[in-house]
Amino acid sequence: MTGTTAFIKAAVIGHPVAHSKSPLIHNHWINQYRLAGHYDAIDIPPDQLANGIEGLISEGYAGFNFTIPHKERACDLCDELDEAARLIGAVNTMQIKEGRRIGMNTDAFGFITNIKTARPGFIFTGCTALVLGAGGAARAVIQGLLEEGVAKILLTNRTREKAEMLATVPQIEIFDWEDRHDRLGEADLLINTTSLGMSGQPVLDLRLALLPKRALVTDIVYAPLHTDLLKKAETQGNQTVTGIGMLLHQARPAFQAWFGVMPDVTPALEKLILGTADPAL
């Protein structure tokens, strides 16, 4: 495919931002589709975010991704929000269109698409999902689950008050973190949105033997790719979905907004992001 002649600039903004995989993802797609453009990583402190974005727009940037700690603040800097950003209360993508700042949130899309791609036979409608964690990722996961028609969302967090802030619809039931083992038996889908199990973090303490064999288990953590949670689930016969797909699929609508192409997620891209790609390729 041949891209347009206009050179398009986009970037991820965070503080810090050096850890972000977004430049690898988007520059891979720019090269794959032979587009004229580049994607950068830009560190902007929270107190300089508004002025920083203004300056980048004046330099001709077509849009941005936002990572920690800017996703919520970015809502206030948009002229309009899509429905997902409004419902989730956070913006991870901004498109500059005819001088207006359009705020989007693609995290729910990324989460749901990852599961549908990896486990196409899984049926969301009418199921019970158990969600661990109540941070920004959990908000996006919950929105995606509601859009797919789950019957009930069991939500728990180490700080109960934070979970209670997300109980905005009748389908969401909050329970204490100490009861997480006992509620596993109700789950058709188990989702870890916490940092527990991530490289350098404590393991997730969960009596997984209490989980029904029918349940699908997914972890949004992708470093390591196969977390202790997923390994234990696979050992006892549960189907699993890794977290790398959520990262890759959430980037697709943003790339389309800036470059006009809805990109594919390929094994080559996944290997690149996981650091296993042949450097000669």
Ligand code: ATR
Second form
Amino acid sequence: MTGTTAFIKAAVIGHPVAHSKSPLIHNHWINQYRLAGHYDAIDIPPDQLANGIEGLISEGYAGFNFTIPHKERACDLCDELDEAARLIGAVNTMQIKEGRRIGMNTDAFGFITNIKTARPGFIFTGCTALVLGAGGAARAVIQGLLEEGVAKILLTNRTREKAEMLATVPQIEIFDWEDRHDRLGEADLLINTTSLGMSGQPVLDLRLALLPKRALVTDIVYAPLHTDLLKKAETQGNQTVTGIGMLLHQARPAFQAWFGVMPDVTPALEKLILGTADPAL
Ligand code: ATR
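Complement to the form predicted alone: the form predicted together with the named molecule:
To see the whole picture, the full complex is given below, headed by that same chain.
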């Protein structure tokens, strides 16, 4: 980089935001690629989000990540949305481009790229995925699975109505949370998007012995890295993918939008983040 390169600023905005790992990730890449810039964590309460962003844009910020509780509200503050943000109904990344606010959602990319990187042999096309949970993360997971051409998504959630709201295409079948053990037999891919199994949360109660040995198991929880679900799956011979890669890969397209470099996920970065692992993005 030359001395004339502009100093680029970006930030994660949340409420609270102190536990976000995004500053560690993006500042690691700024250093790795020897760029002139900085990535901050900024706490803005929901009722001040519009004004807060306005002020930061006038200070020259190149863009933002949004975390809890802003991802849905941020859609309304964008001039345009990419297809993923529109379909998921949430914005996790904003790029300021020629004064326009471009809203993006990189969570589906993060989820799919994590599996493709960790298990390159796994074939999404035509498979049956069983998704546990129907919160914000599940929306992105489902969008990613549909883009990859899965044949069927079996979706269940403790609160059935929330799952039903996500059943927007015929490939998605909703079933009762109580039936989650019995439906395992149909799955080629099992995904936990609930907070069950996270440090401080109850474990996920699942009769995993009913899952076929061919099935790949992944958890979006990454604290602990090897959740009870993943440990049980490994013990009975199923392939697994941990959740940390989703966090790291979702950050890549955002970094590229602001800093112009598509960054790599390296073992050093993974180690840095796991050393301070915490459930919040
Ligand atoms: P995120 O944005 O990370 O998906 P969320 O929107 O709060 O977080 O969603 C949390 C998910 O974990 C939901 O599917 C939630 O189920 P409900 O919709 O019924 O609340 C699920 N979850 C949390 N605690 C649970 C529990 N004790 N048993 C079953 N599901 C639980």
